[in-house]
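This document starts with one chain, in the form predicted on its own, laid out as structure tokens.
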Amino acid sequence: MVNLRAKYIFAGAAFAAAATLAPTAFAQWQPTKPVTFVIPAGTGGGADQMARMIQGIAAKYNLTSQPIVVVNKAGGAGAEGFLDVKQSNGDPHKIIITLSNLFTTPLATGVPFNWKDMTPVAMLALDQFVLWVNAETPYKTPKDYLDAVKAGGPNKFKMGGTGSKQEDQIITVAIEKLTGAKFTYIPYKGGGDVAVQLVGKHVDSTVNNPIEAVAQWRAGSLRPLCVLDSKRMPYKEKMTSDMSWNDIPTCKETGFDVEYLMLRGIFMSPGVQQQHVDYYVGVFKKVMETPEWKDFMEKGAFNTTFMTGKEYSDWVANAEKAHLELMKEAGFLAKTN
């Protein structure tokens, strides 16, 4: 049995709701030129949406002394963005938002970067994964769908996901090993594109993040079957005429125990000073206090864990170890690892 839970759920009890954060005074240092906000992924996905939300909130409330300029650098499964930050030693005017390719890309490709090549700033949230199908299909539960996949024979059903040998494909392999189903995995550049492909029936299912598929769900085009977490999402406001995020069962409830949570965190260039880190931590805390951010968290059904300092660094170190095991089990490690 493949159970991601034992390998990956290590966030622990360090849950600090954004709504309880008290305002933090900015450090004395402030940027003297525009801040480049790197996204190591394509447009429309969860990281892209979060970074652009932060950019908009910071501008609306004048939270930064200089504008934030968002730049997508998705080449090489995000390696382009991470290497850019790694090579910007001591530059306090560059930040990057992370997702699981922080771990999966160097493990799968051997590209020479590691999270230790950058400076940890803060965990902003943890992102969920949901198993989605097209709403016009007859599948109402994961069992309905996975039974059909098994009955259809190997590789007849297509699972769409972001990138190759990254989190979506890791989850797909885990589902295959646990259930005996066998998919053809189809990689796309970003989560937004993945959702569009499922609406168009070019793939049969996805494990998109909530924020990447919520618009299509609300429009009646997609159907969620289960969430890959140990407990249901807490958000009870109706997102459709009859369902809230909380109404989506966990995959474990429906018969297969697969769990996975993904980091949405911030890093900076190596060699920056503590005052630079403190400045951005202050900015992000203020962002989290805004109604726009709280609405974004609920709309996207995020797990609102927040961490900084050693707690954050320790979490990332544990996540790296967990991904090494997951990638090894899936057979996704580069020969150099």
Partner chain sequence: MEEIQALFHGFAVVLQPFNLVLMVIGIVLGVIIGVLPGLGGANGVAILLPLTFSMPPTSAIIMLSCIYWGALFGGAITSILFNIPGEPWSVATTFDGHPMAQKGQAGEALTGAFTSSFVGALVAVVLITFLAPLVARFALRFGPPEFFAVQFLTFCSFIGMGRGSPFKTMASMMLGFAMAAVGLDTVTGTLRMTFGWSELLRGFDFLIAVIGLFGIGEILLTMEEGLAFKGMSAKLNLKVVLQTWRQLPAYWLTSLRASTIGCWMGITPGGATPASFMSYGIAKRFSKNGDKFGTGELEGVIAPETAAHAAGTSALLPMLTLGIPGSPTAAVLLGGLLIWGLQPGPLLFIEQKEFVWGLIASMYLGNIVGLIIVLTCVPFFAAILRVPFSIIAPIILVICAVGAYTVHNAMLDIWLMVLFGVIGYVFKKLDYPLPPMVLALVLGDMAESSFRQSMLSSQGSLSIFWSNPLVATIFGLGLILLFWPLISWIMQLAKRRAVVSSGS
Given for the second form:
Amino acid sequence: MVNLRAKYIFAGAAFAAAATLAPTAFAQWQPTKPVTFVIPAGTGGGADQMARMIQGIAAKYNLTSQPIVVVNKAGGAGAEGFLDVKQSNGDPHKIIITLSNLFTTPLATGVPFNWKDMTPVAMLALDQFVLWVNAETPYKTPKDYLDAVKAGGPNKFKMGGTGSKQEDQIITVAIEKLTGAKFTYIPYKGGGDVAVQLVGKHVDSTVNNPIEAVAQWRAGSLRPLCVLDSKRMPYKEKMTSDMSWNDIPTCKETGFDVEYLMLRGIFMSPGVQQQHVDYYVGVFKKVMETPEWKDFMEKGAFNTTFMTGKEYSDWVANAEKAHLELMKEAGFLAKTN
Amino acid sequence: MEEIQALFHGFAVVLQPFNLVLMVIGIVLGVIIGVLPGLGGANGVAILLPLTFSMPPTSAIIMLSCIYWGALFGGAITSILFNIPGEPWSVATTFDGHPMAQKGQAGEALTGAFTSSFVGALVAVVLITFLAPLVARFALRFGPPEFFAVQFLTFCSFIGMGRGSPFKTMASMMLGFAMAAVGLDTVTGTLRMTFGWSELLRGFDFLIAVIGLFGIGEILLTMEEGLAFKGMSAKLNLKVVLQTWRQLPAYWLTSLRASTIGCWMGITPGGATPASFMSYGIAKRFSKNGDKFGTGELEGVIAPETAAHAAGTSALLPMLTLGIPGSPTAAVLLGGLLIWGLQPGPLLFIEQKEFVWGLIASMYLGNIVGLIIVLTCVPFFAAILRVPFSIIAPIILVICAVGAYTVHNAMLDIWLMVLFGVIGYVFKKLDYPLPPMVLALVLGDMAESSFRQSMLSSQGSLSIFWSNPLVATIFGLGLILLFWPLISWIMQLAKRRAVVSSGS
Amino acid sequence: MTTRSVEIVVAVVFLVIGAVVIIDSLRVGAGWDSDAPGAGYFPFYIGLMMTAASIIILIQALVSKSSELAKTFVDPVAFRPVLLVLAPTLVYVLVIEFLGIYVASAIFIGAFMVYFGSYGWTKTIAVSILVPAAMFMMFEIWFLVPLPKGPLEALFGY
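What I would like now is the form predicted in complex with its partner chain, since the data block earlier showed the form predicted on its own; can you produce it?
Every component of the complex follows; first up is the chain already shown.
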């Protein structure tokens, strides 16, 4: 029985490998039942899209011997999903995709979990943030806009964002600290809503992810001012008549140094063995080789940093520290009850 | 007419045999998903999304959108037969649909529901075909105050429906609001009423509550009258379809009103569920037979179903033209577009003509095919009521449990469903009205967050609610509906006085 | 049990829930933050209105002389079938926790058919196996939606 299964799996892997990597070692661990892929966010959001994309790629190229089953556990800003993984000690058939709520949710709500309660697998990509304004406004550079915000007085300009005490609001506070401008932050449910609220001029600016605002940008309704990263985005294909992602300056270049990248990474249950982690790392490596994934990265102008092992956990540890500081300064930490 | 030409091109795309097969598969799957409570259109589409990965985008969207149409049709079936809303937007269908089934008119109710769903969808598709860019611009005008105004209007159109004790109505509604508040507060990111219990993080889901309150509660109530379901005498042939069709033209005004409400709520986007409630409330208020609503009036089935389907269909419009999802299902389809490498948004209509018009053509054809499929099954559905009680009752309970579980993959939800069933039973016996509670549960947190978003942007000034003609008009309509009993009373008084004075 | 006593119990439950809502709202802050209502602002008034309504209902139930209230809440003869459905349902949900939904459903449907319908064994077994089997196919295999599973499914590697 076991042997048969191994053979079958090998056949599948070899088939997939034709398009991707060399087949991996024989004795490697393989899942024996469907793999649950937890999404700590609702259906239709960025994390959900990415997870279902992975599910689709894995199915299409037969990258896993068992199907991947996607489950949304969005309750309490994702806390529900994280707690679920935390509690499934030693279960190698459960993985979770994370976003910044990995850090912000426990800090802001006081729900007891930490990334250390799970096993880090791999960083798939980093999501960029761009400062957007409505294209009908006169602001061409971040300086124009931030000067106007300062001149307008506190709370006269509205920054729209996704959720409360999460990445968008953290960035807003970071910008405020650095420049002295003062926004009114208005939280919405999803990134797509936020972009449209900006088109409809119900807010004055947003820090949407590229993928959330690209459609409105291309249609000429929104204008990107700067990207909140240390270097420009690498994608040079023209998105509008005269601009590519690469043409958007970094905020640092334009004189205010705020950087923020959002983790799109994978964790799994605590207490699993190294071979389990290795298996998933292998699967994700194959996923990243596919043209669909590359296309998806380009569409969303993602920062395609891939990390595993210690490098990854160090990155996460640093990011956690940075979030703790940012959120402490902003006064977003949960009151300890 | 450029649109007509493009549309015909779209029909040519859809009529390819492969796409037609996908269409039928999609509809059938959708009906199944719609029938199963809990497994909603959004889940259904999300679940099947990865399967469409290797298809051409146009074929994929045809299949997925047909699942959506199927789910819109299918939601009515269990609502009418067993008082179990298969989908959130079919809750209002239970109010009159189930009493009709109990009277032995399951066939009529189903035909009415399916046909009016079709009418609603058709109106919405015509709107999408010819007015898409115009309508998209209208949707852009909706910010937090406008959303709050719409939610206010939904409430006002529904309030004062019950005849029972006003205090019980209030208690019931407040319970709904309180449950809606459990979980994470999106505006401040604070946890409310979870008491450190992680199971409460996800809050109380509307669907769990309605499956319990209506479905399980109804089964328990039925039990008091013996171990059987009522409505065995439903007619089991297709003649019932034609007979019902003959009655339908009389309700043209209701249909028109419901389609308008539905399209408007789908586009803004307010959602199909509030649309169905609002439409039911308004139909009840303005119908000649308003008093009889709730006892099995065909009109009470037509109003919510037309609106729900119109809203569900027109919700795709803001998704295609703006990239904002008008419904949870639209949100998942939106993700699908990105996965297939399409960029939803203002340029989709220009850059992906074949895809867009293929989709629009499939809306026409999909709904026609869907209507034919579900109508031919009416006798079959009605026949389910004749399955002996001791077989169908446990199966219904099992399906309810599965439905409750699939909403959030949580065991606690099954327990909650049973608890809600008991609550539904006790409330019904003590004359606590259920609809206000359900409406409060579905609208509560939406209304609260749009109110608070409005307050944030106006810095605490209420004047934002009459700061522009749009929001002021919606609020005005809400107030008129709220005080409608008073207004109609005054109008009658004035009329009577006029008669008296002219008589003397 | 008279309808009056059930009215009183329900009103008291509402009162307690209202109080809990008020207390929790005060904990998270029931006032206005800088310019918008805080997290507890709405729930506070919701709790307040619920409490007020329940007190009025309670008083009405206590003082009203309506003959309706003196009636028994539910006729014991009519209540028996209600319990006959409710109790197995509760047991069913409990069994799901241990055996998973498929096995529990098979037992539940089978028991129901034998007890209420007095069907023969063949028919009972056919229905009670086929329904969960169809569910399993649909959810676990086609739709890839995981439902609660127990030891039996684990034996087959699920």
